[in-house]
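The chain below stands alone and is given as C-alpha cells, in the form predicted alone.
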Amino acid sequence: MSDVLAITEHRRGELRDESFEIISAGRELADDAGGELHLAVISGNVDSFADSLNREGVDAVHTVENGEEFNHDVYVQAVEALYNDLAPTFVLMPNSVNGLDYAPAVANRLDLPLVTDVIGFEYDETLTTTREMYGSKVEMTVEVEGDQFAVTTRGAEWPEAEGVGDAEISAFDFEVDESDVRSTVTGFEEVGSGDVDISEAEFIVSIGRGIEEEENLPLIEDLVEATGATLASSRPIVDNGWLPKNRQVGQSGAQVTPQVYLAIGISGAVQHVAGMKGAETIIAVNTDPNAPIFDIADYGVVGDLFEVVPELIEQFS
C-alpha cells in the first residue's frame, strides 16, 4: 500500500484550520494510492488534539509529546523518525509559516522531492501536482519523479474534514536528540494583529479601491454594524493606511473561508481572490460589469456602492 503521513499544526494551544484541511487532502491522496491516512500531532496537548483530529477518513493518529510550541529542530527529528517507522509514500505538511520552516529540512534529510504550495494532486503510479504561478494567473501541473514524496498543501484549498472517525490513536515512542536542538521558543510578540482574527469570521464585508477615500469608511462601518459582519479589505486599503494589516485578505494577507464574503468596490485581482475564493457564498458590488470579481461571485450587483450600501443598511437595520 501507498500510505500518507500528514503533519498537523497547532499554535498557542489551538489546532489550526490547516490541520483539518490536510485530513481531506490526505484522504484524497490515500484513496488515489490505495493506502491509509496517518496523522501526526507533535508537541502541545497531544491527547486532546488527537481526539479532535479523529475525523472520518483518518486511519491512525500518532502523538509525539515534546514541549508546548513549535520547534524547528524537534519537528524535523520527529517527522524523520515517523517516516522511518511508517515508511509512507507521501509526507504532507501545511504550506504555512511553520510548515515551510521545517518541510525543506525534512525533504533534505529524507532525500525526498519536495513540491510546495500545492492546490491539487492525482496519483496513478506517478504523482502529478497542481500549483499556481504568476500571482495565481496560471495553473500548472507538475509530474514528480520518484517513489516517495514530500508535499506542502495550501490552506483553504480543501474543505475541513468532518464527522467522527474510528482512528487508532497511539503515542509514538520517540526521544529527541537534544544535542541536535539548536533553537528554543522564548515567547511571542503580536505584530499588527489587532483585536480581530478575520480568518475566523463567518460573515465578512470587504472593501477595495472603490470606496475612493478614507472619509468614506464610516459608511462601510455602518453596514458592518448593521449586519454583524467583520470588516476586511484588499491590499490597497492597507497600503494607504486606512485599515491595519490584520484586516487584509489575499496572498500577502489572510486566507479566509467565511460563510458569506461581501466584496464592495473590489475589482478581483488574482492576489486578492487567492485569499477569499474558499468562501461559501461570494457577493460582489462593483460599478464595472466586467470586473474579475464577478467571475467567482455567486451574486453580483453592478452599481455604485454609495447607492447600494445605504440600501443594504436600511434593509438590515
Ligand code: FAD
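Can you give me the structure for the form predicted in complex with the ligand, which would complement the form predicted alone we have just seen?
What comes next is one chain alone, with no partners or other molecules.
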C-alpha cells in the first residue's frame, strides 16, 4: 500500500489552516496511490486537536504528546519514528515556517528526496509534482524518482477538509531522546502591530501605492472600522514603513485566503497575486481599467479610491 503520512501544524493552542489543507492534499495523493491517509499531530493539546482533525477522508490520526509548542528536534525525531513504524510512501509537511524548518532535516535523516512548496501532484509509479518559479510567472513540473518521498505543500492550494470522519485515533508510542534536543522554545514575542495574523483573516481590506501617502491611511482605517475587516497591504506600503511587515500580502509576505479581499489602489503584480489569489471573492478598486488586478477580480470598480472609499464607509456605517 502507498500510504500518506501528513504532519499537521498548530501554534499557541490553535490548529493552523495548513492542517486542514494538508488533509485535502494528502487525501488526493492517497487516492492517486491507492493508499491510506495518516495524520500526525505532534505536541500541544493532542487529544482535542485529533478530534478536530478527524475530517472526511482521514483514515488514522496519530497523536504524539510532547510539550506544548513546535520544537525542531522533537518534530524531526517524532516524524522519523512515525515513518519507521508506518512505512508510508509519502511524508507530507506544510510549506510553512515550521515545515520548512524541519522538513529538510527529516528528508536528510530518512534519506528521502524532498520537493518543497508543491502546488499539485500526481502519482503513477513516479511522483510528478508542480511548483511555481520566478514569482509565480512559470509553473514547473518536477518528476521525482524513488520509492518514498518527502513533500512540503503550499498552504491555500488545497481547500480545507470538511465533514466529520471516522478515523482511528491513537496515541503513538514515542519517547523523545532528550540528548538530541538542542533547542527549546522559551517564549513568544509578537512583532509589528500586535497579534494580527492576516493569514487567518476572513475579510481583508488591502491597500497599495494608490493611496499615495501615509497621511491617507486614516481614511482606510475608517473603512476597516466600518466593515470590521483586517488591514493588509502590498509591499510598497510596508517598504515605505507605513504598515508593519506582518501586514504584507504576497510572495515575500503572507499568503491569505479570506472570504473577501478588497484590493484598493493595488495594481495586481504577480508577486502580490501569489499571496491572495486563494481569496474566495476578490474586489478591486483602481483608476486604471487595464490594471492586472481586474483579471482576477470577481468585482471591480474603475474609479478613484478617494471617491469610492468614503462612499463605502457611508454604506457600511
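Residue numbers count along the first chain shown, from 1. Superpose the two forms; the largest set of C-alphas matching within 1.5 Å is the rigid core. This structure is a prediction, so every number in the text was calculated from the model and none was measured.
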Inset, instruction - Please say whether, between the two forms, the C-alpha of Leu305 moves by 2 Å or more once the core is aligned. - result: yes
Legend entry - Shift of Asp47 between the two forms at or above 2 Å (CA, core fit): no
Inset, instruction - Return yes or no for Thr63: a CA shift of at least 2 Å between the two forms, with the rigid core superposed? - result: no
